[in-house]
Amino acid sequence: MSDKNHQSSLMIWLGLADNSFTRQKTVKFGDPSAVNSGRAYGIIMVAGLLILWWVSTNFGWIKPIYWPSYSEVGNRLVKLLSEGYRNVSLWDHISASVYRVLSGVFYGAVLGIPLGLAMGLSSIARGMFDPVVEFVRPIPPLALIPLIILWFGIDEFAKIFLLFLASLFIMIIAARSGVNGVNISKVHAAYSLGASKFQVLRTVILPNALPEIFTGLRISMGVCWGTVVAAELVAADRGIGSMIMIAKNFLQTDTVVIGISIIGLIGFGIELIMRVLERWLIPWRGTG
């Protein structure tokens, strides 16, 4: 198979083989008006939710053991707030869980998006790393923490090392998919003009690549968010995660929810930021 029908059958099967349908689905959903209307819905659904937590645990339909009062919540937040929580404060927890997701993404980007811009770029590299890429990405990384303890032991790095794997392969895939959303005629355009190599990577292949690059940190933030808890598990005295699964086992549910919800509230956060760095680092996205 030609290099050409190599990229052509990868574009597709990564769904960039064309983005003019997706470009058409966001000038048609695009509308302030339809925006306006979706987040009205989405307000609309919050509210309820929040109506039904009270309405079920005032009238007694849930047990408070398995999912606490506003009130209960409340109390617990006020004492982690001004005692913490098994002598670490509430901070330190949130700071210490901030800190490994933080730096899992970094260096899951500083080696994934090179790797996946040379694998977009070489055939030589695509044949060299394809098969363990294919192979280890749908391994969850849960799964890597027996080896990972016997590897590293229960340090700091350990943790880290098991967010960097979540971010790892979908930092590669991302760039490997934006190198190859790119429109060829576009390289032909530059190298027609006396552009080289590099010039052509640095103004061409680049932003083009970026959006799928930042839509990839934008995933592998919300993965690591998830994996945080599992990560802390290796033996951890501080970090959000850690305070969830020892108030689990002390049956305190109220902690839990609270640790839950700081990890959505920070994540939601952290996505919002990434949009709005996303529109000002790349206002070409969705143009063409």
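In this text, rigid core is short for the largest set of C-alphas that superpose within 1.5 Å between two forms. Everything quoted here is computed from the prediction, not taken from an experiment. Numbering follows the first chain given and starts at 1. What changes on going to the form predicted together with the partner chain:
After superposing the rigid core, the Cα of residue 241 is displaced by less than 2 Å between the two forms. If you fit the rigid core between the two forms, you'll see the Cα of residue 183 move by less than 2 angstroms.
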The other form holds:
Amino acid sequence: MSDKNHQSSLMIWLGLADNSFTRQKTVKFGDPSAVNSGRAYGIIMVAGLLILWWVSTNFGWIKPIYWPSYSEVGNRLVKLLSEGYRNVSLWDHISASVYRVLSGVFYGAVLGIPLGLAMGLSSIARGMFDPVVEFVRPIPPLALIPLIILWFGIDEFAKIFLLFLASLFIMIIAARSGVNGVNISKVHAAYSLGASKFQVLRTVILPNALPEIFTGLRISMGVCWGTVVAAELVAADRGIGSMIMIAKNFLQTDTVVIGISIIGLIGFGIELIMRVLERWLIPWRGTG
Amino acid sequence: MKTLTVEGVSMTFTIPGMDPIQALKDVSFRLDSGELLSILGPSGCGKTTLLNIVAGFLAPTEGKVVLEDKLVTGPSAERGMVFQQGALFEWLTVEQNVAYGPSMAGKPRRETKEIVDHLLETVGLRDFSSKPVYQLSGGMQQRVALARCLANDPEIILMDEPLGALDALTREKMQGLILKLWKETGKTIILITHSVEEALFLGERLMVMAPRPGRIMKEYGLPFAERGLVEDPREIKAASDFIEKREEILTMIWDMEEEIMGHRSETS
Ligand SMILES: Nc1ncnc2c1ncn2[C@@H]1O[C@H](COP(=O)(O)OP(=O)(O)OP(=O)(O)O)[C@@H](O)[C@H]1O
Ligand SMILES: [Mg+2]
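Since the structure above is the form predicted alone, I would like to see how the form predicted together with the partner chain looks, so please show that one next.
Next comes the full complex, and the chain you just saw is listed first.
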């Protein structure tokens, strides 16, 4: 059985053989860290789905209106990239959506972080805003769309305002729980070292709350990305959500599928970027 | 150089809906400038409460704490703290942690840097000055905590089980460091510990506390800290007079623990 210790790195990469770490373990069932990646099965699964797609569209098992073929998607993608959609380039559709999300999260953070900090630090702020926060928090942002349309119509401001609201409450709660999570020894230490109240806020409370605040930003980004697409489905002339909605009206399933894929990819990309930023900006996370 | 006076301090914690807990009853003592007092006692006898009152984090129900002629009403840079763990600022480097006090006070950069460099040299962390603190071992982190406290040049240093989270070997080394710093700086120190050996070895004076309600049970004057400055610590701890004292105090604390247990089984 000596070959057991010399598994090829390809087999390990494919998740078909134990790596040197999991090989040592005798208890594997129930130990999540001993579960191999199973990458090989992932590859088989994806390849299977792609083949199924090819077969089902090529042999006419499924009508193009329900699911487009490779060639339709390919042609459409080339067209979208070269001509855009409805006189707006694909890039402009994407950046319109991304811009709305970034603006919403930005304004939400600018107002929400100080509010959340204040709610964690002062009984006046906590008393005043707690009822509002608790009431608005469970409302899904999408439920606010009708009201916002009534107030502001359907222009750009209305959309950013909606996203601002979506991120505002997440940021308030994140900043407040960041304050609540402070180890009182750190605060005591700072006062004993002669820090003033304002210095304690700036040099202890705030940095201590940063990991939570960052988690809030990440969740905000995710929620706002979901919300912006939905808001554009309702009313917009540009943006990736509006693109798939209009495409639907013209029964262009290929555009719809491409749009949905782009939404998924960008959502994934945002999450990745936030994770990298977090590791870079808050390396002490989880060490306190 | 200032004298600390603790006068008739009692502390009762009142939590709504629960029986009030008397954590301290009529605790009084005087600590002269430059003295090192260690406090020992079974768990829950109010050591942390007493230290928090001296530090100014808690106001006593009765009595008062006075440093020279100033009534203690809150924390101040005069009374430095060293906590058991978790009180370093992990978003700052070793150097920045040590420089915290002086830079909050607005001391000039160059002066601060000199103080910090000197202290890091003293605690043996020169090479780690620009490392983030969370990359250091527990013992190194406590050395940073000591240096941070000293950088602020307090009148009195309060330590609540500063070595409590360390392994036995590191702990012995750190005891030596505390003695050395005490000698070099001449600071007044109150040190709380669970270890009888540590209390005997480091304390010039030793206060043993009893629980329910927390009070001073017995006070000793001890020769070992002075000797520890010149003699080998292992030899001191193995000497017969050290062992004798250790056993005496251990017996006393065991008796108290037993009393608590007996008391518990009676009431339940
Ligand atoms: N904030 C508080 N509220 C209520 N009771 C408290 C509080 N702090 C301490 N006590 C009680 O006061 C008593 C003394 O607690 P304290 O923490 O001072 O003990 P200690 O001697 O430091 O114990 P240990 O050696 O375990 O650290 C305990 O009975 C504890 O339950
Ligand atoms: Mg304690």
